[in-house]
Every structure is written in C-alpha cells, then in structure tokens.
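The chain below stands alone and is given as structure tokens, in the form predicted alone.
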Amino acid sequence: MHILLTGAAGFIGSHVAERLLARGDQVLGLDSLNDYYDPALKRARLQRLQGQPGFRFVQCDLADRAGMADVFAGPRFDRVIHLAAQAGVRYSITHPHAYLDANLTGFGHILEGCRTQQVDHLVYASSSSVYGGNTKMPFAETDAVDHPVSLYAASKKANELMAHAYSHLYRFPTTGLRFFTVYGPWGRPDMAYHLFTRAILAGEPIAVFNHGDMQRDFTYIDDITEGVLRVLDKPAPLSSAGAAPYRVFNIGNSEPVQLLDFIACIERALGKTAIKQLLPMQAGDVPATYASTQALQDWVGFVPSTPLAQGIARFVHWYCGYYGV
C-alpha cells in the first residue's frame, strides 16, 4: 500500500515505519523535526529509514496549511497513519499554543487531506490521558471521558470527536488508538524511564512524584507497533444503516505496574540503585492508568506479549549503546 505516516522521526512512528517497509509498503514519512526534545535523536531514527526501498521523507509542520495541502496534492494514499502530535502532559501547562497548533489545527489538516483524497482508512494516535481523573479501573472505551485534567488530554479527546464527525459526514473509516505509556529502545528522552536511566547512571537523584504511589500500564514498543499494523489492516466497515465507520481502542499492556516496582526493574537492569527524591503529584498528572484491551483483542486479536523485565533490559541495552555509557 501507499501510506502517509506522520511523526516518522518520532519514537512510535519510526518503529511503525520499519515494520511497514519490511512488509513491502510504500511509505511517505512526514515530520517537522522540531526541538521539543533533541532533534539529533529524531535524525538518528530517520537515518535508519532513509535509503530503504519504498521510503521517502518530507519535512513539514502539521499546522502549515499550504504545506499539508501540497502533501495531499501528490499521488493518492491508500491509508494514513497519523502519529505526529505535540506530546507531553506537563509541557502543555506551560506551552498551550504548541498543542492548539499541532493537535487541533494540524489534525484538521490531516482530516481534510484524507477527505479530499478519499483515503481508505485513517489510523491516528489518541492517548490514555483522555480518561482524566476517572477512578473506575480498568479504563474502558465505553467510559465517559468528558473531564480532562490537561490541555494535552483535551486535544486528544477533541481529535476523537473531529474524526467521528468526518467519518459520519464523508464516510471514510477512522480509528483512534489510546496509547498507554509506551516504552522501549529509541524512546523519547522526556519520558520518565528515560530520565530515570540517565539520572541513575549519573548518580543523580530521580524525581518520584506522588511519593511513588502511582501505577502505569507500561506497553513495549514492539507490542504497540504490532497493534497499530493490525488495526491499519482492518478498518471499520461502511454500514448501510448509516453508522459512522469509526472506532476507538485502548492499546496497552493491561497489567499496571507500581512506579516503585518499575524503578526497581530499571535498577536491576543497570546494576545500580536509584537515589529517590519523593515529591507531591504534579499538576495535570493522574495516579493510575490501566487499560481494558478486550475490545482491541476482539477486533484484531491483539494481545501484548513482552514482559516488563525483558522490555526494560532491551531499552537499557539500547540506551547504553546509543549514549556510549
């Protein structure tokens, strides 16, 4: 297939691109290569893709209306995987316009492009953050998600609403994936496990929020990538009854881990003990995430299979090699 993949130089996007190319798809990778975190890491991911048969790259900002129109003015894409976004809960508190531009205006440009090209299927990144302060566990797609606790979460919920409107009006399938704390090699350096590893190796204290009383549904990158591809290959059917060809799924490990246990796993992989600085909860954060993944399992048979210890060991091996420590 001919696929547009946004966020191709990102953590999840670069792994998805590798899998698409390995199975023979033609991929146009799009990324702005912005400086939210070190662009050198983004370029290093991209370098692994460039030169592979079937891959082309274009640098473009999602909020650039004319630039995005040019992307969709070329040959028709069979399907679009939209993973580019302004990420990060805490950053959204201090840099709200980055989220308005990328996650709202930018997503609108993606939807318009898919409409004009009559794309067969749009798969896009949502987030577990949409569940906000929900206390019922595990989080299920049928739960109300009307009380976000960060602008980032609100922007992702808005994406789901926008996608539904386009699926309803223009009859093209859209599928949103609510990612739950993705980790692994080539991961984002602003993520906790990346920050923990750097600090532990340097002998510096790590910030442990809510005094460690937190749980996360950590999901290894290879499992996430497998889920994305399975969903890509199974769009919602067009219904003669008029229902929108629209789906939203949780994609997580469905096994939440205590933050202190997660840190202990990193300590074992590094062979070093962390200096823990216990701090209060940060604004916009939530104490726990826990995915019900039954709907995704029923739809595409997706079940994560990577144990946490194995995934962390792979990340640490990559980290030490990439950073030369």
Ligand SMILES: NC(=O)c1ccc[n+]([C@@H]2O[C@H](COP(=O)([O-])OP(=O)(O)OC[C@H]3O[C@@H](n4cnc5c(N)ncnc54)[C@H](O)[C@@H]3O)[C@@H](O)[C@H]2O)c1
Given for the second form:
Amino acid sequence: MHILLTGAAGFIGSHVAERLLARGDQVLGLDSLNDYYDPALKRARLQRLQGQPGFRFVQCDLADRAGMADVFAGPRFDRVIHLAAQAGVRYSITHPHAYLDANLTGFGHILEGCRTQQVDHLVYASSSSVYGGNTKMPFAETDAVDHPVSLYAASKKANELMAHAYSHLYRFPTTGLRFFTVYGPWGRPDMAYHLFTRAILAGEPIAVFNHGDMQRDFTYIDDITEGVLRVLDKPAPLSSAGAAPYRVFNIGNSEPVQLLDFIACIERALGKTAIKQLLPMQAGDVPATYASTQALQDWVGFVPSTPLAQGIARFVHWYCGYYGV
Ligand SMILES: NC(=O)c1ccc[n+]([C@@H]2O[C@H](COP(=O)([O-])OP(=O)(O)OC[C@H]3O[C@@H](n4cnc5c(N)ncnc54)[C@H](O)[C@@H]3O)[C@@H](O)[C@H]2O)c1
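Please give the corresponding structure for the form predicted in complex with this ligand, as opposed to the form predicted alone shown earlier.
Shown next: the complete complex, the earlier chain at its head.
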C-alpha cells in the first residue's frame, strides 16, 4: 500500500514507519522537524528510515495550506496515518497557538487532502486526555468526553468531531486512536519517564506532581504500533444504512500504575535512587487514566500487554546507548 505517514520523525511515527516498511508498504513520511524538543533526536530517528526501500520524506508544516495541498496533489495514498501534532498537555498552557495551528488548522488540511484523494482510510492520533477529569474507570469510548481540561485535550476531541463530519459527508472511513501515555525506546524527552531517567542519572531532583498521587496507564510503544497497524487494516465498513464509517478506540495497557511505583520501576532499572521533589498538581493535568480496551479487542482481537518493568528496561537500555551514559 502507498501510505502517507505524518509525524514520521516523531516517537510513535518512526516506530510505525519501521513496521510499515518491514511489511513492504510504500511510505511517504511527513514532518516539520520543529524544535518543540531536540530536533537532533527527530533527525536520528529519521536517519534510520531514510535509505530503507519504500521510504521517502517530505519536510512540511501541517498548517501550510499550499504545502499540504501539494502533498495531496501527488500520487494517491491508499491510506493516511496522521500522527503529527503539537503534543503535550503542559506546553498547551503556555503555547496555545502551536495547538491551534498544528492540531486544528493542520488536521483540517489532512481531512481536506483525504477528501480530495478519497483515501480508503484515515487513522489519526487522539489522546486519553479527551477524558479530562472523568472519574468513572476504566475510561470507555462510550463515556461522555465533553469536559476537556487543557487546550491539547480540546484539540484532540475536536479532531474526533471533525473526522466524524468528514466520514459522514464524504463517506471515507476514519479511525481515531486514543493513546494512553506511550513510552519506550526513542521516546520523547518532554515526557516524565525520559525526564526522570535523565535527572536520576545526573543526581538531580525529579519533579513529582500532585505529591505523587497520580495514576497513569503506561503503554509500551510496540503495543501501540501493533494496534495502529491492525486498525489501519480494518476500516469501518461503508454501510448502506448511512451511518458514518467512523470509529474511535482506546489503546492503553488497561493497568494503571501509581506514579511513585512508576518511579520505583525506573529506579530499579537504573540501579539508582531518585531525589523526589513533591509538588502540587499542574494546571491541565488529570489525576488518573485507565483504558478500557474491550472495544479494541472486539474490533481487531488485540490489546496491549507489555509489563511495565519489561518496557522500562528496554527504554533504559536504549537511553543509555543513545546518550552514551
Ligand atoms: N506519546 C504519547 O504518550 C501520546 C499520548 C496520546 C496521544 N499522542 C499523540 O500521538 C501522536 C504522536 O505522538 P508522539 O509521542 O510520537 O509525539 P512526537 O512529538 O514525538 O511526534 C510528533 C511529530 O509531529 C511533528 N509535528 C508537530 N507539529 C507539526 C506540524 N505543524 N507540521 C508537521 N509536523 C509536525 C513533530 O516534529 C514530531 O516529529 C501525536 O498526535 C500525539 O498528540 C501521544
């Protein structure tokens, strides 16, 4: 298949690209290579893809209307995997425009491109953050998600609404994936596990928000890529009854972990104790996430299951090799 993969130099995107190329798909990777975090890491991920048969790369900003129209003016994509976005909850408090440009305007350009090309399936990244401060656990796709607590979360929920409108109007299947805190090798330097690892190794204090009283459903990267590929291969059917070919699924480990237990897991993998600086809750954060994965299981017969200790050990192994520590 000929696939457009946005966010190809990103954490999840680069792993998805590896899997697509390994099974023989033709991939056009798109990324702006922006400096939200160290672009050298993005280039290093990209370097592993460039030179592999079937991979091409275009540097483009999602918000660049003419640039995105050019991308879709080329040969038709069978499917589009849209992972590029301005990620991060906390950054959305200080840099709202990055989210408006990439996640709203940019997503609109993706939908328009898919419409003009009538692609067979658009799979895009949503987020567990759409559940906001919901207290009913585990979070299920049928729960109301009308109370986001950050602009990031609101932009992801908006993407789901926009996708539904296009699926309904133009009859092309869209599937949104609500990722739950993804971690693993080549992971993002702005995320807690990466920040914790760096600080613990350097003997510096780590910031523990809400005094450690938080739970996250940490999901290993290989489980995410498996889920993305399985979902990609199973678009919603075009029903004659007129229902929009639209789906949304959680992809999470379905096993929430206390933040302090998570830190202890990293400490064990590093063989070093963290200096914890207990701080209040940060604006935009939610106290807990916990994915129901029943809908994903029913749809593609797969759910994430990598144990945290195993995933963290692989992350630490990569971290020490990549950063030479
Ligand atoms: N990692 C997680 O825990 C997690 C959780 C929930 C949702 N998500 C979502 O999954 C997707 C991938 O996340 P990730 O962790 O790989 O993040 P990432 O930041 O590593 O990857 C995103 C990529 O998109 C690119 N990008 C950002 N803005 C762009 C723009 N305007 N134009 C073109 N490219 C742009 C970045 O350069 C980056 O390489 C994102 O949509 C994110 O919101 C991630």
